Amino acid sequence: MKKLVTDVVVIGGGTTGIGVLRDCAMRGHRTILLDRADLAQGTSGRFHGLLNSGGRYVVSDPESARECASENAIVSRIQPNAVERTGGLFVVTPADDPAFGDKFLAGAALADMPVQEIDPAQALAREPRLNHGIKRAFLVEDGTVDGWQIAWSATASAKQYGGQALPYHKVTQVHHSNGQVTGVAATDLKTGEEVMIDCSFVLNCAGPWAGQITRMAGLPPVAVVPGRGIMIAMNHRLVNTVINRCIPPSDGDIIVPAHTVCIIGTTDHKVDDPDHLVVPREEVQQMFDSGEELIPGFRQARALHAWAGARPLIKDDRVAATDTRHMSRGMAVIDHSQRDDLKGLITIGGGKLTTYRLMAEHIVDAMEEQLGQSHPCRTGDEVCPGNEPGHNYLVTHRLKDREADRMTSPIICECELMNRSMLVDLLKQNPLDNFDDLRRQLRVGMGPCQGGFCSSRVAGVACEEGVIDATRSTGLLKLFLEHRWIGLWPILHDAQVRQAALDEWILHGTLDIGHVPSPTSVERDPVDDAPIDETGPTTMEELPPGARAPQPATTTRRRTRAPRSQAANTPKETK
């Protein structure tokens, strides 16, 4: 057993937990962060990529809007490489009430949120694909943000101040004695080694899983209500500005340009278990229908990938327990010394990725108040490592880089312009990583082919460089393709069927991927392996006859290949 000693243990490696790690370390506390999976692999890696101006909440939740408006500017300043300053538009479509625009303007003024009403013709000049029947348009300071980039640069900052991040470490118990936290037990999922960490404080930043952590301390679960939402990535940027419907928050009311694609989202439904999220076919249809309201012809674009995430909402007694759409998006700090007579444990929930830094500030302030200490928070003042002040992300950045090194390092992933040297450098730095870990950092397999062309190249390069042997590499390849497939099945129709069929011919007809050894349990990922989608057949070969037309299949399977009666999630075919 490995034994460690620290002051604070942060549980949860999403953006909030990483922000807490950074804040604690910058205030001089010895701090270790634990997460059962990779950093930002849960909710922080499963959202639509919006850096919120506050506009979505100016009417329904003014305090959250005010926080978003303020933190939008701070995050853009301290982590510019992760933020694209696209700007945003709130538009009133022909199906919407123009009078809501007046409430929107009034709410923006109360929340100190910058907004400008522009003529619909100006909005159409900026985004020609917009519904030409829009009645009103409002310009806001929305942007897009890469949750993984946020996490890595904040982690790098924390490490400069002595903080440690330990991904793939699953917490098994929170120890306490005489009403005081004394330590945390965990398991290193990569090696199987047991780890015991002595500490005097635990900050529970586990998001939708926060209740599981309080149970590990022998306490009643905190009232976190997971709110499931689905999102769909389309195969190119239909817009270059964040587009919102100017209505009360609703399903499918936003399209976000993110990297080389655009993402439509989202739904909002209460779930009992954040590890079991589904992508129902009726919600896929809803996203396509909503997309048509904003961008006529939306259905004619190719859907690339569908996924679900869980919001860590705090139970709001003002609305029904199942009404996650109308629960507050504000943050809540729960001090267990007051609630449960246990000192040294504080939980935080709610909030938005945009407000992750502010959430960290609030929970660390609460910890220091319990400790009788007071150190200033400096996280909003210091630019994180790897970020050049004033230089925000541009979608063309990799094209510029590849023009400079195209003669020395061949392209491995054409969709995302990832070259061999980028892959080899990361493989050598992290030889225990699986291919999904590499994907989160390099975006390999996240473009239109969804790994159909590039994933086998990654496996080959890993073997050729001697970082991974052939058996492990082929096993990781198979696992990577399984994970890509679960996001394809819910939107398998029209052009995406042809792409999936081509990938099937390559991977099964040429590589015989179905018969390579499966990866070991150590290689399998606790989050990516969870049944987060309403998945269908494991491969195209298992599609029932006629499904390629496409028609709804009659039998689907879980990723564990257990029989299942759920009909396939096949969107309506565009006529």
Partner chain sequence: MFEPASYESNLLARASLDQCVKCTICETQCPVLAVTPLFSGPKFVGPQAERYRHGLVVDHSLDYCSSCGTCTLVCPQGVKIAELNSVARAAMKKGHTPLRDQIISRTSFMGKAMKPVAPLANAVLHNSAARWAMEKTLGIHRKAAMPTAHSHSFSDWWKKHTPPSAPTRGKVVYFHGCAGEFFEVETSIMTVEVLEHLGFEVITPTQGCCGLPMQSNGLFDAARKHVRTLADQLGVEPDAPIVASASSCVTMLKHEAHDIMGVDDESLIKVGSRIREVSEFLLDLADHDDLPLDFSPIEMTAPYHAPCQLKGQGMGRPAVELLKLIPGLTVVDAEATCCGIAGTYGVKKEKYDIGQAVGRPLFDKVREINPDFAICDTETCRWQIATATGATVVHPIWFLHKAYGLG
The other form holds:
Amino acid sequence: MKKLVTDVVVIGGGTTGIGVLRDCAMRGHRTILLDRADLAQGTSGRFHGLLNSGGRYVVSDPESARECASENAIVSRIQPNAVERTGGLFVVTPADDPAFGDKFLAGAALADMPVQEIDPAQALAREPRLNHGIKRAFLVEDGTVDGWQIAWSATASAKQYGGQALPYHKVTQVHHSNGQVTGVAATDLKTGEEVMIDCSFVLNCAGPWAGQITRMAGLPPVAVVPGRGIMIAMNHRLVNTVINRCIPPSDGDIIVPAHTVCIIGTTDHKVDDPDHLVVPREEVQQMFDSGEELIPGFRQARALHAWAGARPLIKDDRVAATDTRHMSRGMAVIDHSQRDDLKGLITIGGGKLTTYRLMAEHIVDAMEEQLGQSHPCRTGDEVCPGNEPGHNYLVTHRLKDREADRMTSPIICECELMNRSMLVDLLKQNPLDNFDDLRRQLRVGMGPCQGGFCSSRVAGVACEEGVIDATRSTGLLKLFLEHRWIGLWPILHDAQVRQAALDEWILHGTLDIGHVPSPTSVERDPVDDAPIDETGPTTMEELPPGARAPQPATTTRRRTRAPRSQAANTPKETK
Amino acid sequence: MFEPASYESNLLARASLDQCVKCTICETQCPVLAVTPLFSGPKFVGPQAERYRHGLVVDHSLDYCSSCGTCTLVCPQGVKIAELNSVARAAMKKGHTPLRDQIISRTSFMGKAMKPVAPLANAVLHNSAARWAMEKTLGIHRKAAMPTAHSHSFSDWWKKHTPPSAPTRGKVVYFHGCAGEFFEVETSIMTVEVLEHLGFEVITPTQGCCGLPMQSNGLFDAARKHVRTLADQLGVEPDAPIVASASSCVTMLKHEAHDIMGVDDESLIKVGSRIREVSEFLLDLADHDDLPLDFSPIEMTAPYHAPCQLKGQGMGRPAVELLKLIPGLTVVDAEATCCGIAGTYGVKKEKYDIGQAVGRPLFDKVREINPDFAICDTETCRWQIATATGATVVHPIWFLHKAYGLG
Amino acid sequence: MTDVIVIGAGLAGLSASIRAAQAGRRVTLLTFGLGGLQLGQGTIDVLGYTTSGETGAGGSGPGPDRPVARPFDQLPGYVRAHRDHPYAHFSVDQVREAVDWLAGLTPDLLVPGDGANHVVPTALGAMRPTYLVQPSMVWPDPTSVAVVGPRQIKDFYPDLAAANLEKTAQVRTKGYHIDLPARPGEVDSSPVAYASSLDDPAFLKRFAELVAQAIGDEQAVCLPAILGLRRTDAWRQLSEILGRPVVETLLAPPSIPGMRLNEALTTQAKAAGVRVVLGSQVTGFESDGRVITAVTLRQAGRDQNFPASQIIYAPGGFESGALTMDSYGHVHETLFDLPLVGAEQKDLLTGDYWADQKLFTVGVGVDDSMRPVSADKQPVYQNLRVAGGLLPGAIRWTEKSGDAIAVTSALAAVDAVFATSAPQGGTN
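Can you switch from the form predicted on its own and show the form predicted together with the partner chain instead?
Once more the chain from above appears, this time first in line as the rest of the complex follows.
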């Protein structure tokens, strides 16, 4: 058992929790953040990548729009390398009511959100693939943002102020006595070690999982209504500007150019369990249809990968619980000293990535109010480490970097241009990482081949560098391929079918991966891992991907059969 | 950045990058990658790098691509790899094309400029001091293959030429290209004589440059203008086949102007669908038992090199099939990818060594099969092979002309 | 001008072309790009693993598969258990003769079969069963193996391969590196660059010296499959210098052994008089409803019709795009829109990566003369035959069966052409 002492424990390593960690640390609180998985592996890493100009709220919620407009500028400034200033367009397609555009302009004026109506021809000149029948177009300051990079650079900033982030630490209990929080118990999932942290304050930033945390404190659960949305990444940037449909929020109304891909989103369906998210075929069809409305030929373009994320909405009695889109997107702060007579615990729900910094500011203000303190928030003033002030991300960056160094370091992931030294540096820094952890930082395996060529190279490099032994490396390789497939099979069509078949030829046909011994010691991943029921799926709808283990320590048997011929070596469950 | 109009044309090739499954076939066949690691290879600069560009080009090493088109040819998935590279190169060079690239990309200008002073021009092109100066000032390698200037152009000959009085077949429009006008005059004359011998009425409209050298040097606006003009010129006889002896120019008209530069004028599409390589045209006659086979034997074994631009037309090797019909003649396909000249690539100072290395397997093959005599459809490739091996290199029409007893 | 049009230049298309041309038919081979041989492993599979056909322990899917020692002995039983398998169209002798025919075509490149499968090491450390191997791949049954590779190749990691081979091959292994780029200064040398360099005797000698310095007293040496592209004896020379057997280990594409095989067969085809048209896609066809009269080739600038008397269609399966699933989930054969077997199954794909995906068993159903047939078993076109990856009923990468299916079906298609038509002209 490891013992730690701190002032504040933040539970949840999404952007909200990390923003809070950074803010607490900058205000001088000793703070430790815990997450049962990797940083930003939940909702923060499972969205479409929009840095909102405010345009999406401008009609329904001008106050949110105002916040977005101002936070958009701040995040672009303090974390420039995570943000691409793509600009955004709101377009009225032939199927839409042009009059909504007037409401849009009026709302923008009310929210002080910069907007410019442009001639549809100008919009088409900028984005030639757009539906040529668009009737109106509005230029806004949307950008795109990498949720993982936001999380890591804010974490790096927090570290400079003494904050500590512990991913893969699953909270098992929130201790309290006499109406005051006293500590948090957790398990280090990578080593199996128990960790006890003494603290006086816990900030529950677990988003869709916030209810589970309040239960661990022995309190009546907070009613969280996770809203599941699916996203599909397309093989290349069909557009270089964020394209929004100028209509009241609906399914499939946005295409976001993020890194080398563009992402269409999203849907919204109430789910009971944020660990059981699916990508239903009919929603995939819905996205393809919506894509056609914005970009004719969208169905013939190559879809790479799909995923689902859960909106962290706290139940709001003002609207029906089943209609999550119309709930306020603002954040909900539940002070448990008022709700449950327990001091030192605040639960946060709702919110959006663009305003994560502002939300953190409010949360820490609320904590300090309870503690009778007041330190100024400085998170908007300082550029996070690893960022070059004033230099926003451009999609050309990696190509430029590789142009400079490809004669000195081999390129391991050719699709996403990750070279060997990037991989080795991270491996040595985080020797316990699984390949998905590496992927989130390096984008390895996220391009067209989806790991077909690069994943066995990663296994080989990890082994050659002496960071991961051959047995574990082989196991992690297999696990990585299982996880890639979860996001592949629901969208598999045309070019991606060819890719999947070639990948099968390589990995199974030539390399015979199914008959390489399976290790018995690879831990399953608490979030990415899909449980497959004893009976196995019988139709696509019955077992959509993105389905997750209810608990990492599940006893469900994961696979109906082992990787080929290795029945005796079925991977063991998570400890 | 591209103007919107040309950006739109970029989309043609760009859309094809979705077909890439990273299979590596293009990399295994790329003749430049085979000889230098300085080039990151067709898959890298093509479908991979394109995902990182949007008109903004940061990877200057893509200029090592010779535009030979082998990658597109061998790709089993239909990725327009070479075309993607050409578009990216044009974006990269927009506004700062070196003077050298502007000069060598204007074949007809060179031809016209050199014609009145042909002996002098030839002396300069074959004088080492002058070539040294050209290398220093223009970046044209001192040893690079150069055309031989002629005092008489094809047009000079045509003006004095008397066609047969009673053609027995229909009309054909003859397209000789700039090189055929100024440098490869004999090839042009032989082509006309063979066509007339077969009974065709040959029409030679005024014709300018197809724009290919400009295109391959990234000068798209100029290239578009030229190809449009040429399409109008060649379209004079709407029903007649257009026959050509300049295979790289044929490629430009058949598909490159459309695929790379997005030119989709109806006149171009029509001309592109009617134009034939002379070997392709004659083989088609043979396949329909419509070509007289009264050839005199030619006892010779000669290597044949299929130029990249001709291979890129996706019609196999019509010259090989055609020349098989001549008794006594053994034509050995050298099965080489590229001669290394790739239009104007191999003459540039910084590319010369790569071009020579690319061509080496071909040169070796030529020396092995027949060190004195070789066959190739494209003029720049003939100059390259001749300069490197010392062999006489002729267009396939040379053999037909001879076998029909015309020369 | 052409008796037989073959579409596709993979193993099936090349085999069909060579067989027909050697028998005196005028053959035109149409291929969009290079065929898939150089993406494969460069050996000839017949049957590497069988699945029991019984239900697995969990009640879903087939049980664990077993390695096959003598494929021809097991084929009859395997076909009885898998009645829709491509092999169900052939006798065991037919398969054996087809494979022997191929081995006879390329005697320098393929070791003649003796009825037993070989096992070949792979870069991930599996011992992969296959039937015909290249001479550089014969496993010498050592008790200890040195696994060696240059640091500059990114698809071969000796430590990983060695550790896994220790279990799969049950030998003592150790991984070693040498430091030798294929070309001076290169950090990222492709297998092609190495293979070309190893064609050069001086480079080969340097390579061998470094390997000799690196390794211990192991009985055999596993090297990546990069041992020469144009010369086929590089492995032998290395073996002589090192004084012990050398074994080529299979890598991800590009496959040098596959390139050797592709080169050998393409050369054979051209030597036999096959007219090869590379780089244009067959995009359509003309038919009178019963017979296909021409196929349409999309050449630069225009569509060109190739009149056809007999057509052998060998374009590959899902990996080539000849079979595909569109965005609505419908499966198609993309050129002739041929009827498919298995496409109507409900669960074509599942989320379990290790399960067999039924999608990849979908294909074009044929009669025993390889003519595509409709649901009522009638030939769709009298003169159209298919071969290779289009045939339904097998996941070839799992079974390790694709090559013999391709060759056998190609020869069966050609033989059926011979049975129905005399050559229309002499060789050209």
